[in-house]
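One chain follows as structure tokens, the form predicted on its own.
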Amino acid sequence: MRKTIALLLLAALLLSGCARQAVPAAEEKLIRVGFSQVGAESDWRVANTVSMIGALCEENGFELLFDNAKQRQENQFVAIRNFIQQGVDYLVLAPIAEAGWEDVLREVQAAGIPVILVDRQIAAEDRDLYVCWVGSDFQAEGEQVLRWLEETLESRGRASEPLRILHIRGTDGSSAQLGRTKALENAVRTHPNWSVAAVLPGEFTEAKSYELVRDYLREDRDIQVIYSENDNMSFGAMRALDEAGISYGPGGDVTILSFDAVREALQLCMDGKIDACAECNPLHGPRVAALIRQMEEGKTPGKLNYVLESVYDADDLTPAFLAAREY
């Protein structure tokens, strides 16, 4: 139901065009932007798409060509080549994985189209294949939430206890997966009493995470922490824990560390179900629009544009805070 509602909201926005801003852009030639999006696999991704469509709209001086790659990199290649044929002024790319972009982006470069990467990054030796990137420091997100875990265990007098961590990993090769995974691997190396019980490939989806955690718990229930690389995977894991009769959250058998901090996850955090949420802000639409405006004015934006983010637990949250949250 949750995902159905989110997709209905996204469809309504796509059909209606875009969200009107307080100050409409002056009459001018529309800036044509092609946006290749990963898919609609999570609440975070839907919120990201809504933000992009809302900012890159006609009222703000843009014509947006949008493509949903449905989590397949080859679909992104096709969309990008179509954008070249359609003569876009800018290409905005949320890459599914980091590798494999050199050939198609050289085609974009040959067509004289500036590229803005959003959310995830690419692994390419030629940094001139894109003008700039805007998004989160995924490794720093992981380091922050693991620091929270370390400090919380110390405050509870449990810092020296053995800790078995069930790691639910996002889409392999994506920037979010690589950064968050690296943070956990580094933390386990520096804590002799921490170990990874298993790594489950949840692919950033609730359904896959539920199935994997359900099956895993039939064989091994000795876990103290679930490190879930996005909120939707956390929701799936929680359903599996409920079915197995395993308690979680502050005071429960399992500590849940989650990423993205969408409104529902923060509500569960405030309700004592999720222990801590590392924020990953999806509202990149206005940021991308501002970067394009800079380039339209002949300015060169910074290569890497990081978003400031926080880690939340129940002590940080109030109903008013959640009510004001945009995602």
Given for the second form:
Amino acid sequence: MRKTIALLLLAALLLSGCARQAVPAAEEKLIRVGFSQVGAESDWRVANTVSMIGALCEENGFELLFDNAKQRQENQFVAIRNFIQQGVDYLVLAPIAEAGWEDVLREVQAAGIPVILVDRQIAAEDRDLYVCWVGSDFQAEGEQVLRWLEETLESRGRASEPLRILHIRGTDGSSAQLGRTKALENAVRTHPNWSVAAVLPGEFTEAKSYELVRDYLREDRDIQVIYSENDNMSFGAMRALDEAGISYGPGGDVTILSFDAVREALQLCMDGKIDACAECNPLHGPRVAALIRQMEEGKTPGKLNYVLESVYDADDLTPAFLAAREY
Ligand code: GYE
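Please give the corresponding structure for the form predicted together with beta-D-fucofuranose (GYE), as opposed to the form predicted on its own shown earlier.
Starting with the chain above, the whole complex follows.
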């Protein structure tokens, strides 16, 4: 899958023309934007990169400097300092983890460069370190998919059975992990018959999740639910379940709850392999471009900009819906 992602990214970058928006006047100076991206760890991330590159392109009036931090915060620090050197007009940052940004963002502030956070948030007390953020409400995503679980168990007359949940976590300390994990912890607290069998640090990658779940199932097969904080980790878990001869999906032994709802996951959901997908929309490119345009016009955008999302199960999905899906 990693190879597939890399190839997809390459193909998308080569093919992706500019997703043209407002037409800038011919003599208008390009707006120089430095974008520090988390990595290429998942299908979601690849879709996000394609969206950003598609929107922040020359035809739309931007010169984009892109850096892939390969899932390491130190790489983001280096990229950001390079962007300052290169005199960017705006810094767009998808922070890997929430903690640890004060120092470097103060340098950005001292250089007079406005910061837009995208996707994940930062934990800094000084809210002036960035102008605005656009992304998802990760805790709400978790709450929605857990409500789906609760209602589904009730409709099957299984609401009071003991439920052991295998929790596959995303990158520790990232907003996506923190929010989704909090939703699960709250739900377990309010359902006395639910428990977390184990927490596996899957780092949002298919390969890591596969290894961890494979090893885990050698010790414990008494799992009723897998709560996987992104689709790629679900794909890895499914491979491990296949190898262990454990069935999953509606009608199977293990219920799979997945996050992102990328096309491949929705296809698996339609095919009866994933029970429910909590949507997480990666198409932030045009949103970030619009925020920059507002700021160029001297306006101050709203501080926190949430994207609306829903939960899908097989009943919601059709081939036509999937074909029209952008990611
Ligand atoms: O869910 C995961 C990715 O921060 C929302 O990061 C993003 C998460 C997404 O690697 O697939």
